[in-house]
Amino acid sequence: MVIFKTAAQLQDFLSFRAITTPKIGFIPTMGALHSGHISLINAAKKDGMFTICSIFLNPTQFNDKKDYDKYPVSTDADIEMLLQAGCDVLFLPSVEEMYPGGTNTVASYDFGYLETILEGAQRPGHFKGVGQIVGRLLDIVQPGRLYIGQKDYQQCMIITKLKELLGLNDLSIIICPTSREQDGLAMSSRNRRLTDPQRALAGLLYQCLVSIQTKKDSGNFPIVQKECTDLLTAKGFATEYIALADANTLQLLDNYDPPRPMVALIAAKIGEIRLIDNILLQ
C-alpha cells in the first residue's frame, strides 16, 4: 500500500498509473476504521477496482466542536487494517491540504429538501460540510466507483445528489449494506466511546427498527413510533427522531404506505454518544 499526504503526489501517481490501472474504487473515511469500512474495501476489490481509501477527519461537517475534538483517532491501527485488507493506496491529507485557502473557500452545494430534515435539522451545516469534502475528494481522486455504507442513509442520498450537481455521469455510487454487531448495532467509529453499560443497551435502536419493519403491512406507524420512543426513554436514551420516509426521495411519511419503498430512520443519544441507524422496509 502506498500512502500519500498531498493531492499533487497522489494525482502524479495516478497519472503515471493511468495506462495500467483499472478503474478506481474510492472509499472515503474519517478514520477509526472498523469491519464496516473494511467491507467497503473488500467490495471494491471484489469488483476488480484499484482501491483508494482516504482518512480525513473533516472539521466542516461537525456542527459541535466537542464532537470533533472527541472523535476517535487511531491512524496507526487504521493503516494496519488497510494493509491487511490489501488496500492499494491511502490518502492521508491534513486540514491545510484539503482547505488550503480556508474552509470558506471550498465550493458548497445546495441540497434542497434533503438537508433540511432529520440529520440536516439536528445538525445544521453538517451536509454542507459533507458536500464540501466529498466534492473536493472526488476532484482529487476522480474514481470510477465510490463505495459508501447504508448506515448513513441520508448522507448516501446527499452524495448521490452531489454527483448529479457535479455532472459526474461516469461515476457509479455503490451503497453497501450496513455492517452490524451480533446484537444488531450498526458498526460506527463512535461506538468506541460507549461505556460497557451503554454498549449493552445500544442494540435497542436496531430492535426498534426491526419492530417498525415487521409491522409495515398491518401496523399503525404512529403507535409503533411511540412504543419505540417510550422504550428508549425508559432505558435512558434521548431520542431525536424515529421517522418513516420514502426510500427514494426521503419524503417523510405519516404512516405506512405499502407498496411504496420505505425506510425507517432513527437517531438517539445515550449519554454524550449520538447513534443513528436505518432499515429498508422490504
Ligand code: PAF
The other form holds:
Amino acid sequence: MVIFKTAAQLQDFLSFRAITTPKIGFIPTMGALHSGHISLINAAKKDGMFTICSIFLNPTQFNDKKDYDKYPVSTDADIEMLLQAGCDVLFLPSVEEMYPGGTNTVASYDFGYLETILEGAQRPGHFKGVGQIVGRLLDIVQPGRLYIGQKDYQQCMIITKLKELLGLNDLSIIICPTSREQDGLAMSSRNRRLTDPQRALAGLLYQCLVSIQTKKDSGNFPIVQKECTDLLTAKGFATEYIALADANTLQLLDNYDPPRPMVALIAAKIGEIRLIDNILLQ
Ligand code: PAF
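Show the form predicted together with the ligand, please, the one above being the form predicted on its own.
Every chain and every other molecule in the complex is listed next, the one we just looked at coming first.
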C-alpha cells in the first residue's frame, strides 16, 4: 500500500500508473477503522477496483466541537488494517491540504429538504460539511465507484444527491450493508467510547429497529415508536428521534404504508455517546 499526504502526489502517482476513473474504487473515512470499513474495502476489491481509502477527520462536519475533539484517532492501527485488507492506496491529508484557503473557501452545496430533517435537524451544518469534504475528495480522487455504508442512511442520500449536483454521471455510489456486532449494534468508530455498561445496552437500538420492522404489516407505528422510546428512556438513553420514512425520498411518514419501500431510523444518546442506526422494512 502506498500512502500519500498531498493531492498532487496522489494524482501524479495515478497518472504515472495510468490508473483512471473507471478502475478507481474509493472509500472515504474519518479513520478509527473497524470491520465495517474493511467490508467496504473488500467490496471494492471484489469488484476488481484499484482501491483508494482516505482518512480525514473533517472538522467542518462536526457541529459539536467536543465530538470532534473526542473522535477516536488510531492511524497506526488503521494503516495496519488497510495493509491486511490489501488496500492499494491510503490518502491521508492534513486540514491545510484539504482546506488550503480555510474552510470557507471550499464549495458547499444545497441539499434542500434532505438536510433539514433527522440528522440534518439534530446536527445543523453537518451535511454541508459532509458535502464540502466529499466534493473535494471526489475532485482529487476521481473515482468510478464510491463505497459507503448503509449505517449512515441519510448521508448515503446526501452523497447520491451530491453526485447529481456535480453532474458525475459516470460515478456509481455503492451502498454496502451495515456491519453489526453479535448483539446487532451497528459498527461505528464512536462505539469505542462506550463504557462496558453502556456497551451492554447499546444493542437495544437495533432491537427497537427490528421490532419496528416486524410490525410493519399489522402494527401501528406511533404505538411501536412510543414503546421503543419508553424502553430506551427506562434504560437511560436520551432518544433524539425514532422515525419512519419513505426509503427513496426520506419523506417522513406518520404510519406504516406498505407496500411503499420504507426505512426506520433511530438516533439516541447514551451518556455522551450519540448512536444512530436504521433498517429497511422489507
Ligand atoms: O461517514 C464518514 O466517515 C464521513 O462522513 C465521510 C463520508 C468520510 C466524510 O467525512
